[in-house]
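Encoded as structure tokens, the following chain is the form predicted alone, with no partner shown.
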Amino acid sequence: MAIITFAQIKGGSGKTTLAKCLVAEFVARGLPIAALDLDPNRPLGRFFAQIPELRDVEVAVPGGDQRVSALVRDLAARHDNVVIDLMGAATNDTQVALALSDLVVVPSQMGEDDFRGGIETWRQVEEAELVARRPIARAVLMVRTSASAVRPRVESFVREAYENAGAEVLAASFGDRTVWREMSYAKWVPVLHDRDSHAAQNVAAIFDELMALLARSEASAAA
């Protein structure tokens, strides 16, 4: 079982797009998955409802007296994997979700604001790990990067800055592609509808690296 959370205190970093794609990748691979949508706009449920292959994915949202901790535990009790899309802010719900996570992905574009937000989010995960008294796997994922094979200098600079600050950065990055912005309108998801496309292969590479990171974390905790 894995609880995977997308977290970044700076809004507009790509958390929701990544959550949509990761859930779709679980479905494409025939793996059980549910989601918890903590974005105030509740985009996940609306998106999944438009895509036939995703309509059966359970999406929980907080409401009434329900606590985030109870929602996470309920989903995890009934589903092998849970993806959490956090709001772009540091809140109590954010800290609770981080402490219950097995893996936290910190999306970051290449601007200074994203970098500062990413580092602060990384520190929050470290604090959540202390509260939870167990290891929480985590990594920064560069997003909206060039889709070409050549890595721009600015991306290399930002990667180095994260690593110098003690953060692990995934080797894979999430390329800037028009298709990600069109998914909701076109009702066409490369991960589900064109597995041979570069876009789908991009998500598959990220998925594989995340699963390897989880496996390493679990092996280290068991040692």
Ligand SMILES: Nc1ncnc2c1ncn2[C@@H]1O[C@H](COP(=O)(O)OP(=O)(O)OP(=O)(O)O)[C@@H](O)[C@H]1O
Second form
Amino acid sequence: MAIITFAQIKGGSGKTTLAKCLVAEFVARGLPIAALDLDPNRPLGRFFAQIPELRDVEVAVPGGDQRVSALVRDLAARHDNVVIDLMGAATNDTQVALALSDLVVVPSQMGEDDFRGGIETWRQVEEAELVARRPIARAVLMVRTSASAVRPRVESFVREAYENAGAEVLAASFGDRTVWREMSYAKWVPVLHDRDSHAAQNVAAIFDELMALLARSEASAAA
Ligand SMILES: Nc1ncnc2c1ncn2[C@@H]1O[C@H](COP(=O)(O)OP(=O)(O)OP(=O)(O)O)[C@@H](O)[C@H]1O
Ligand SMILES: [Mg+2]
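Next up, the form predicted together with the ligand. The previous block was the form predicted alone.
After this comes the whole thing, all chains and molecules, with the earlier chain placed first.
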């Protein structure tokens, strides 16, 4: 069972887009999945409702007097995998969600604000781990990187800066593609509708690397 959370206090870094893609990848692979939407705009349920293959994915949203901790526990009790999309700011609810996560992915574009937000988010995950007193796997994911074969210098700089600050960066990155910006309008999800496309293969590579990270973290926790 895995609770996978997308967290980055810098807004607009790609959390929601990646949460949509990861849920679609679980569905495409026939694996159980549910989602918790803590983005105040509540984009996940709206998006899933428009895509026939995703219509049945359960999306929990906070409301009434239900605590976020209760929502996460309830979803995790009924679904093997849960994806959580956080808002682009640190709140009490985001700290609770982090502390209950098995894996936290910190999306980061190349700008300095994303880098600073990414490091601050990384520190929050480290704190959540101390509070939870159990390992929380984590990785930075570079977002809107060039889809060309040659890695631009700026991406190398940002990767190095993260690593110098003690944050691990996934080898796979989430390439800049129009198809992700159009997804809500076109209702065309490469992950579901064109598995051979570069876009879908990109998400599959990210998925595989995240699952390997989770497996390593579980193995070291058991040892
Ligand atoms: N790989 C990508 N290629 C192209 N556009 C992207 C990519 N990832 C995200 N975007 C675009 O960037 C914008 C911000 O992405 P998104 O909403 O996923 O960020 P977020 O971190 O959830 O933002 P917020 O903090 O406001 O919740 C959106 O318009 C989205 O379509
Ligand atoms: Mg969002």
